[in-house]
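Below, in structure tokens: the form predicted on its own, a single chain.
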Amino acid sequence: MMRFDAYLKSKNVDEHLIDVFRSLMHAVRDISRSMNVEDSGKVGSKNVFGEEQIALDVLADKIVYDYMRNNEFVGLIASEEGDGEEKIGDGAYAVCHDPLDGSSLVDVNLSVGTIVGIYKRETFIGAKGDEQVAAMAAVYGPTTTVLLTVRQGVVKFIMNDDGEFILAGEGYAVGEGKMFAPGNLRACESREDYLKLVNFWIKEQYTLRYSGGMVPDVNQIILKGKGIFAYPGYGDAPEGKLRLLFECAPMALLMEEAGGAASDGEKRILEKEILTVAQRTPIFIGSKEEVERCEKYL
């Protein structure tokens, strides 16, 4: 059995970055364990974007922040639950995170996750997702797993009963296959092009696999090696709901490292410049053929 740190050493990853991952894995472990004991009800507060927070949102954010602040190699942090970026030291690494993606699913016991992107920058503003040195996505389901890339492909780790992360899979490759996760279906009311695309998937007898959460759906596409996750913009939300820095760029890096693609309909997600930490973007992420189909239809 190979632990995550031994794997990273085998890939000649910088020791400082390994230490950052060590802190992140501790955070994932603590969030996972909190799922079983913490209240999932509303806390009555909202994040800076006006979205109602739940108890686990707040706790997960605190857990990640505390570990990052105590890591000397992290100099900059930003959270989807927070307000802007925060310089915390002189460390070379900048860590952005969505501490509990899909948190509205917690109270019905569906899978949720944590998304992390890592850069070597003094600010996230002006960066592009292509500059990420690493990315990871944790899934809290029947087991706790982590998809991780250090730009040498994608690997999967599983948390054992001792809270250690053991290598459980590698060499993931996303190819063609009929599976779809259509987010933001309400856009079909005003977007005939998206309705036509959804109807194509249905008429071609694609398998519907949509959980309501980006992390479990994209995780499934990578592990199954096929499929498409779509979240277009529409009406009053032309840029959609998902945020470029915290969600789309890290997941796009994971997907591309697994041989897939990610686009906003016109441009690679990883080529989009981050203008604000709150920036949103439409996203179509999965196999290259399916992403190209989205671009043609939309």
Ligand code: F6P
Contents of the next structure:
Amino acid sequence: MMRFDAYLKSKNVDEHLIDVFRSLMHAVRDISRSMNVEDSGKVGSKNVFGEEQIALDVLADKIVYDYMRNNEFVGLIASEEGDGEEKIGDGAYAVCHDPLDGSSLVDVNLSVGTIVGIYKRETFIGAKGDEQVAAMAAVYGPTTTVLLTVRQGVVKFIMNDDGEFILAGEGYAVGEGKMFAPGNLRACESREDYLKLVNFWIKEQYTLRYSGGMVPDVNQIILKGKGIFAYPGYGDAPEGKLRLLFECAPMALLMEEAGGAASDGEKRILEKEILTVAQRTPIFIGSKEEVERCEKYL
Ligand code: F6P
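The structure above corresponds to the form predicted on its own; please give the structure of the form predicted together with the ligand next.
Starting with the chain above, the whole complex follows.
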């Protein structure tokens, strides 16, 4: 039985970064526990993207913020629920996060997640996802799990009853297999190319595995070792919906570290420069062959 900090030590991870992860794991534990007791009704406020926030969005954001603020090794933070980046200290690490991705799924008891990307920078602006030193994605489902990378492959931890994160899997390798998660199907109305791609998957008898939450969908591809998640843009929103800094770059690092790929249709997600914290991007993420197919069709 190996705890996450012992795992990180065994990989010679910097002590300061291990401490940042300690704080992040405490945040995941607290968010997970609050899921069972907190009101999931809407609080009526909106985030900077104009989306309605629910009580848990606000709470999860506060939980991560408080842990990061109290960690001396974190100097910069940005949250999808916030309105920019904030210098919070002199620490070397910069943490960006989506505290509760897919939060509209909470009240119907579907899985949701927390996404985190970690850089060593003084500003996120001008960074590329490739500069991340680590990334993680927590899934709150029947169990609470965390996929984590320190750029030495991907490992999975499961939270036990004591709120400790125990190593539960490693050596993930995403290969080929017929499973698809086609997000933003509305785009098919005006995008013949996406319709053709979706038709390809259907005709080839791919298995549909789409939950409505990017974290559980991409988590599934990594754990099952096959598949593709797509979220293209169309019409007035050519860049789609998902954010480069908070969602796509950390998930792309996890996917690449598991042997898969992530592209915006033309370019690796990890090579895209972050121009604003709110920047969106189309994303095609999964096995290398599937991502290449998306690039070819679209
Ligand atoms: O906001 C992010 C998100 O909830 C993702 O987790 C999910 O993949 C996507 O939005 C679903 O978007 P839509 O409901 O517009 O299809």
